[in-house]
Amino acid sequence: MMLVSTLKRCFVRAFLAGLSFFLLLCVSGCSFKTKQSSLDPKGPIALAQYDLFMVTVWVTLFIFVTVGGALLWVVWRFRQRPDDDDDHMPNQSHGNPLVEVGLIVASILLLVIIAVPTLRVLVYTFELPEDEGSKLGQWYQGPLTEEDAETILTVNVMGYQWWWAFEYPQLGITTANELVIPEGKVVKLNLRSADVIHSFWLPKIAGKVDLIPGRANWMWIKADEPGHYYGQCAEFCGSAHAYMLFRSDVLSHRDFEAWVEYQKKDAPEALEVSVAAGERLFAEKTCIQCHTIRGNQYAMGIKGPDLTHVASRKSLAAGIMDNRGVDGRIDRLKQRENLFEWIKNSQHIKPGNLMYHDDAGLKTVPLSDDDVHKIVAYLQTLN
């Protein structure tokens, strides 16, 4: 009996053990300060998510504590005290029409508590706003069709493996693995991929959409305030999944448009002796098969990111290094230094990628130390 006794007691301080570890393992997830956290909702996608998050998570909190509660109350209620016999038995039960019957009710109800905001949330996800203010004719200042100002602003994004473009149809913009949207305005994104499934998510925004291919998706976002914000493939999708980022910037309007114009330039033309050497090296070594830069004749290809603008972009490996300073603004040095690294040791960096071996055979040549140097001098000139 006494063995009985301490198997209990040690069962009960294991059970509440185990349980205040999880409860801190839970408390430990819950930070409002990290990168792509989902409790800082900074759109009004995300917001609704997240009240919806917060409904499930208090009514399963409901569950856990009824559920546990009564298991504890069982627990100690029953237990075998120093002084019963060995044969001493609580009454026995055997089934209670009420208890069933309510317990089946309340599980209906909790359901019904869960699944009514969720399909209010689906069905707002899933519907494009109708809001004038969005439209292109009401807060863009540059030349656009009859057509496009009665729309809303759209971005095609393409996912390969392992990296993000992102194509302004209306804008004439092509980039790559940087998402640029303005301030408070509804955006309508068409979700395609080109090879495997992928999951478009930018957390702080918007939450998780399939890319899959040979379907046409789409999803719509907008953005309450300015900001840098950091996304990434939530779907895996290769060896590389987990370096699959992108970062999305959000500015006025003012901004915005002063970027549009920005990118709609080419390329600038190659004057210094040593630029102009990195760039008939970007010729020479085959960069040119895989890469587009408006303004140089020779590179037109279109496996790789466009890199017509590469070196006005807070991010290098599909948002993998960071390019910018303690400030935020873009770090040339450090920009230098990540260019450099990528080009020499990208394989070291995101495994699997395609420089110097695509799936169609093409090796790029061997480059030196030197080489590297005169295309990162080339490719920063690309602003």
Second form
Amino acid sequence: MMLVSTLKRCFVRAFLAGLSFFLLLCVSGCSFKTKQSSLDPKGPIALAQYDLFMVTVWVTLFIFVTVGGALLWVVWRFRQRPDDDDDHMPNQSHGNPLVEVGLIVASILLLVIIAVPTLRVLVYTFELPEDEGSKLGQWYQGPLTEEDAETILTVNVMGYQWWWAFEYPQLGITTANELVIPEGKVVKLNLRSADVIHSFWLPKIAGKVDLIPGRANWMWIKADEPGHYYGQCAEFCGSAHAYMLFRSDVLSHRDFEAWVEYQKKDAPEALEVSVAAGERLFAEKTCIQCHTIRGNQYAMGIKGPDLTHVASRKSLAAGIMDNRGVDGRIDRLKQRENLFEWIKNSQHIKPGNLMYHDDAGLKTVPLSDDDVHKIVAYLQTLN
Amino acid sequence: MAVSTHAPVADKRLLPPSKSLIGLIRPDTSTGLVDWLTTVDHKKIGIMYGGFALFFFLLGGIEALLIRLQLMYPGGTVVSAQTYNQLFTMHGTTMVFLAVMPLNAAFFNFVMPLQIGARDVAFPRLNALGLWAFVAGALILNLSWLFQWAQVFGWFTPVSGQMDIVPAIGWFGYAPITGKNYSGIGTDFWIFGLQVLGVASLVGSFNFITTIINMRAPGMTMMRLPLFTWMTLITSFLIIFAFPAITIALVELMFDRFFGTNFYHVEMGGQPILWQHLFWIFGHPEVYILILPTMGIVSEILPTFARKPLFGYPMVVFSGAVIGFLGFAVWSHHMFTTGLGVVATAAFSLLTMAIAVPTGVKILNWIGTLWGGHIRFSVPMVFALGFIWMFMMGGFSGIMHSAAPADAQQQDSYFVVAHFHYVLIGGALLAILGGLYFWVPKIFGRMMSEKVGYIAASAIIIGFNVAFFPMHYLGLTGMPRRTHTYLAGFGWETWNFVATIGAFVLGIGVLMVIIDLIRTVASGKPCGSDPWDARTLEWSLPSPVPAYNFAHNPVIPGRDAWWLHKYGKKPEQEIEYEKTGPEGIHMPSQSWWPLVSSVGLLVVGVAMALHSAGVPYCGYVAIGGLGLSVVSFFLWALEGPGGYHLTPPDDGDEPQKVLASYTPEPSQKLELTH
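What I would like now is the form predicted together with the partner chain, since the data block earlier showed the form predicted alone; can you produce it?
Once more the chain from above appears, this time first in line as the rest of the complex follows.
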């Protein structure tokens, strides 16, 4: 008996210790402002979705407290007590239509509280703000400025296994895995897939929309403040789905203009000897079959990412490898290491990707460390 | 009829061997393994359903724990990306089709005929086919692991470039990733496994519907059916309406992969989105196929331990039916991010909210049942109360998903993972374990350990919450699901670690239950026929239940018949019995053909997948397997109805009162003599 009570006490203590540790974790481990958090909206769409989510949270919290409280109270109040008669027969009531119908009506009313803002946000997020049909949406967030309504920047988002191409048809430039947009302007994204289904998810700016082969999906986004945002493919798309990340740079108007001008330029000619050697290897080792580098007349492949300004990107391999130093700017040394690692071991880093594989995905091209260094030197000039 | 009519015997082993119409001896007198393989007894079939389902449940659990180990730390290297994708595909498929559905089917089989006062299901051999086809489908799916290992050791190499021999496409198998360009023969194992499992579910459901409609004891009107039987009926209807959709989708996919059609090939004008519609018009009712039976279980446990009738019985039945209807009208809420447009999204959003109403009705009625009761705590009751609480929380996140724009942030994130595990572990699993503790005394006549039960229930409920509650946070802070790893620095490290710990606590709890179950079956403490002082007809029978269930047909006085019989104040509330005549109780004959035809289906599935891998002659083997199935179906039809008669024991150790004055109607006499 002694032992049992001691054990019981130990168990209760362990339980309380565990619980307090858990609560401590809840307080310390729960930041809502993490890199990819949907709870830290930085654009009107994410904000509208967040506000709607909070409506559902408050309504369900209310139901939780009342219904859960009722359940706890009932179980406590009507429990069999040790001195109760085992054969006690409670009142055999089997229902009360008034109570039942009343509760149904109450739950319908609670759902209406959610339904109304749902429809409002639905129209707002699904219709481009310039559309006639989205008057309701405009009323919700206020009308767009004239300038916005006239010139909507369009980006064609193309999903591949397992990377992203971002094409700016109005500007004639193409980048990969880094979506650069101006702050405070509506951007229309045309979402297309080259192979399987992907899903574009940039939590701080907008919830996801799928890229489905054979379907012309689109979405509009707007970012309120400049910054570096994190996104990810959200639909299972094959073995390296976890490595299909992307970044988004939101720039001020002036920076965006400068970026566009810069991206429009072709890649510089390879002047240095070592760089020229890299350029030659880039052609010899069949890299040109898949990659485009504007300014390099041989590199016109379209299967892989456009590398015209690859060295100006802050990440590598669809956002897995970060090229930035502690100050948030590109660290050339880190970039060189990343490029080397990626070209040398791309199958190890992202299993199943098509880098220097033939169509069947079987044959590889042999590359010595020296070759890789030369190619990296060439690629680093493409900034 | 050429079948000889036997004189009634007390034990089937005393029967003379009898030939069926095709000249084979029917295995009626068999014992041991052959008896189990050829049985048509719904109770034995139910026990085998449960046994196989628990085995696959453990397998799916091991897959889940490997998944959690891989995600314990960022950049985990426990398994490769491909293996991880195979694990989550097989975990989902296993838990839905090989664990929860057959566990529910185990209860349908064992409990439902007893609850309606029937001596077996309407089509006993079809019932056996349901079981063995389920085993065949489960084996097709899981044999892929063996071939994958063979490939690792270099004993087996598919000719196509794709090396995934275990399906790695997710349990939802979205086209075009299931196409030949993107996935290997694992997809073929998956297609044939699911098709065969569909056969199993369909024959089972037709059988249950026929049984409930036609074989109720006299006086057992529809509105006197126990809630669990009602939910069996509704679930069976859901299955027969939902499964054709996935059958068609899978046939189209099979044609795409084997015969070069283009249902889902975009480049040839196919539409991948078609798969999503077909899959979810099956897949959403499937969710209710998993959860409605468990609501039935809880609706049996709560009144028993509150010693009160179910509050608002007609409302609970009706809300179950409404859930069934609406379940077919909400499939596109799985597709809110596929660009359906404003109108469709709004419609499915509102319909999804509407389905919360009948679900809420059930929860409120369960609380109403407890209200004013005399609540006794027991292991089944702890599981049932845990069910209400956890299912309610899963329902809340469900309401959050129904708001389509908010769902755009939640879809395919860990928030959804948290949601459906609250519904399926916190809901379905807790209720199934409660049902296990509740009915094991009836099934085996032995009590499971209460102490182990309480400890296991605490471990399961605490472990489950520690594992899955943090996933709400992970999802909202941007962690997508079905990713084999994640980068450090996104704020997901702590809670993934915590979730893994919780998953192992949950696993230990489940393991305790299963070990205790095995111990109970082998050497548990024997118990009386009605240890819980329960309410429905199955508790009026001795434990374990004799082969013929009811020695004398009961006449049902009202809802909760056994409770009325025990505690009713009026004489007309007692159960009366129609005395069985000297001709004895008609019993169905056993048969080999359900098992043999299922072996044929197993051969078809495996051979087709291997054919796809380029193994020579497998096409012929598949045709042979199909031939075996077809031939055994013919022989099944030709072997004749068979049957024999048993005499119930004179005194009838059943706690029942036989009315001496009762004379059966002529039609019933006819039925008894077959």
